[in-house]
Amino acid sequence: MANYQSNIHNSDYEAEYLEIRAGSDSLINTAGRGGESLNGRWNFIPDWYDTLRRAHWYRDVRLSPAGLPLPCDWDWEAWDRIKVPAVWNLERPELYYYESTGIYTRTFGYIPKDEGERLILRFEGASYRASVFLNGILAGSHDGASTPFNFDITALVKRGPAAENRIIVAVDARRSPYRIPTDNTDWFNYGGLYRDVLLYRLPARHIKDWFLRLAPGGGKILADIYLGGGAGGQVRVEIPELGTVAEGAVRDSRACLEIEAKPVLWSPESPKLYDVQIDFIPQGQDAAPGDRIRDRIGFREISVRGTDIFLNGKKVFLRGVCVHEDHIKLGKTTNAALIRSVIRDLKEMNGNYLRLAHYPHDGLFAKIADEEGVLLWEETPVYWAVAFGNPPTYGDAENQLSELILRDRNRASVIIWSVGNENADTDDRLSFMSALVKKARSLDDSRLVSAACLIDHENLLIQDRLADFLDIIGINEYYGWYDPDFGKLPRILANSQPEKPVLICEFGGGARQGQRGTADDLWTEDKQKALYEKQVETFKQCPYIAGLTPWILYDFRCPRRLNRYQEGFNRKGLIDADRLTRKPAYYVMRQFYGEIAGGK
């Protein structure tokens, strides 16, 4: 045995690599802080059997103890290059059901600015497993495909004006029925560096993080200030155009302070943000240096009452849509103009709300929400069958919603958070995802929190117990398309009595774009016509019905959908996959929600 490696007799390989792990304790907020990209080209080779973990690559040893040389099974440079961010799936045709191990590498330089700097390695989304390495050294493992991580890279760096350092990520995509999601979910499994790779300066003592919201009732400005590296010193809030300054004292590495101030509250009419600085000012003369970032700002207020929602003191009705991470051309990449484009199909339809379903877009999505005026649903991807009663995988899913909470929470736009969609009513769950609840609530007390859940069929009526821990209760249904018996809906409503405010989450069905025929044929765009009319018409009679998220505004890829009318792609989209055409039910959505918006 002691003739080959040992490597090939290990099955547990993976267990060194998760001892490290980045995770929402260790995330550091980026807004307002000016990256260095690491985008482009990266040199890049599908890991089939996940070698290079298994084997060590990364450590880049070419010589025996002897000194002479052996032979190697990697080529850093030699490897094809790939464009980063994207979904490898896109970028070559033999990638794109591949969903095991790839390696990434690219080499940077490094000059410190200023003395005791921190660098920081940050990573907006590598779907699903990352394990990062700097140098031959594990940085590294983040679980999760949709929210940020960062390590500090500040000791494994080589510094100097020759300095080489080489990145390697292994990304690996694999389905799991103990990951979140699992193994069955009902869209493209993309994977790959997928967003934007970034490096930040910061000084030794930093600002980690801040948490800015209006207090209940107006009035003040509650800020929380959170310091990284041992800080101790002052924290400076400055809003300008409110001639507001608030400072206060760090004490275990946190700051609260209270602002009076009355800003003029966000609103999807009136989408107001204010440019936000804070300070942190260190202890003594001889202290390290201050850290300083900017942000923008709204600030609003969202709650409800009975089954109504309120928004800055108002009754606000959601009219929104779904939409899926998914473009024909970037898969689950994404950009600015691709944002203002959804945003401006959904204000077409007269719409004011969206469910960014069912996992964390990017966070680009919030902050162009936040200049636009559009309300977000975000949610994390505790879909279907999770396995419940196992513990990492609950780890895994409360870090996901950690990571998104603490990405999101001082972007007005974002009103709900969702803890998970369509799973059954077991006592594993409910536990598991009161949890979430719980924790959501902890990080942050100014917003709402739902999930979509499951209409009881049986005896027709919103029934499930995880209602009682949601602010908001969010129900799916397909009555007129899995279920053909339509007149069961007018039913389930009228055998309810929530005293919650419901949201239909998703209705609808699926129609190829152009396939026509009579309103009793599937698969034609009449039929989905005629089924969003008979929603819309029975939604009108449901007085505790606060919003609607009909699914879906585009078609998108799925492998589950399979016959001759989808072939690959879920087709309920009011818009096509070319996200140019636009069905007729389209326009049922924009006549009801125009009537709405019109007050009629």
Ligand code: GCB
Given for the second form:
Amino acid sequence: MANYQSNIHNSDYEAEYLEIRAGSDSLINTAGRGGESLNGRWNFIPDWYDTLRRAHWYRDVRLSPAGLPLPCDWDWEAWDRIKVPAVWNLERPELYYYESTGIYTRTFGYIPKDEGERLILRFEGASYRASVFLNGILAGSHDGASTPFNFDITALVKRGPAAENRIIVAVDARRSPYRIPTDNTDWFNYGGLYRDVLLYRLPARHIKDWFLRLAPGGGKILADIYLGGGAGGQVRVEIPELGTVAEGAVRDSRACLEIEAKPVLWSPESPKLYDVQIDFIPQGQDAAPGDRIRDRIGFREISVRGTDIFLNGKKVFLRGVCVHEDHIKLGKTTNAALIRSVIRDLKEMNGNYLRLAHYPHDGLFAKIADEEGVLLWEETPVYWAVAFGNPPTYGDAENQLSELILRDRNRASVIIWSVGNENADTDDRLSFMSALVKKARSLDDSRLVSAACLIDHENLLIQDRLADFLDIIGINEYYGWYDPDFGKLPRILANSQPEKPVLICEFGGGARQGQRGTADDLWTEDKQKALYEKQVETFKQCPYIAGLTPWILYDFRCPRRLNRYQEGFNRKGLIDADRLTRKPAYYVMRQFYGEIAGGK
Ligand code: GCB
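What would you give as the form predicted together with the named molecule, now that the form predicted on its own is on the page?
Time for the whole complex; same chain goes first.
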């Protein structure tokens, strides 16, 4: 076809960008390293028709083969500047509902410190698909809005004092029934480079990842160290405060050490962390430089027996609340101060545990929870009606789960991986989600696996085939709200005889902050409070409930919530979206958790 022009006729233009993928296999653990920030103001344009990728703008070809100027439709430096990290929706009023592709671009210089160093470009989160280009060449793409990814850009980068490297990132925030999550969720679909962007310099042979945890039964720390760049040699793990040093040989890019040690165990009451130093030492004649990382790690044991959960061998009741990553001004972008304020609101409620719903929150959360002593449930966005029968959708879900686990498996605060939320009990769903459970266990044998399951509303029973695969059964129930017949809840709890711990991982009702009325008036604080009182009284009678996370700490943005009380927000928060004004139901939970915690 002599008149064929691929950029206007090829509807499968995305395929070439998916040939190189960043995923859990290429993920480098950066927790123990200093990086160089690329945050700041990037040039930005909404690329509504995705022309950068269709027409290969990123190649930046400005002259014809004959050397004559071409009429280019792009203009990097002329485009407005926008903040990174930030969700674009809250940066410009006209982008509030924008859900297509945004182009981000900036330049950076690069002078290597060591010959042979690898340069790694890392994104803590980009919503949803990011295609990354450096100096006109595809570095690769990544799917998933809430997990980190990186590219080794050593071969693409220009070096030297005058060198200018151009990064272009096409961030595509479309919703789709085949993505994870799908096109229909009960939260706002923010887009953009909304978490940190960083450069890391690594030696050619480097420590790629590490996983330290207490051996079952205690008395030992197990340390698995993974090396990148084909490294042979030795690995040394040192925990100075414990006076322990262990060494081992690298085989097949991995060294597994057992370290005799009796660390003080981490718990919410005593969140003890140890400085850990890991060295890679190249062997004998090998002139390669070594590598060193430092991390702060806590050691603890979490287990279940019967219907109880045990932390360090002691029975624990999880006094929690759910929280979304959604701030009225920042959307999904967060920072240390904001995370600490969430933890303050939890602790003032006498809580010890958070459900980070419904996708991986910023990696900073678990680090701060480690320091502050908060237990965490972390979740992957297999939410509602996923395309369970579609293999690529499974691949995406498994990759996002793996990226989350690899990011946070050294964080003592994380005790539960959740593989999904409220998914109908079909055969396709069972094989999809049980495979996720298996994957989670293969990456991490030191935590519990759960999911927020549904109740059999016809037979009034806690019943879900996935429960057989889980350590803990999570249940969401809204009796007294979506189903006004509250009396069903005590019947369900009495009818069920689970052999595992049950967490009520959602319950609640909507209340507009300041809206008053009677305990029967929908949307009032009074009804919400009365509902909480009834829920709590019912839970008190149930022996197998091992913890609670009411829905939800703060009101959050949601395009499905459109009545006069909601105005685009889910109003089930115990605290208003302003994150300041507490509703009466907050104090019901505070009272109850105080009683359990020992009458604070
Ligand atoms: C649920 C969902 C949660 C919703 C909540 C609600 O069951 O898991 O994402 O926001 O109910 O408010 O309806």
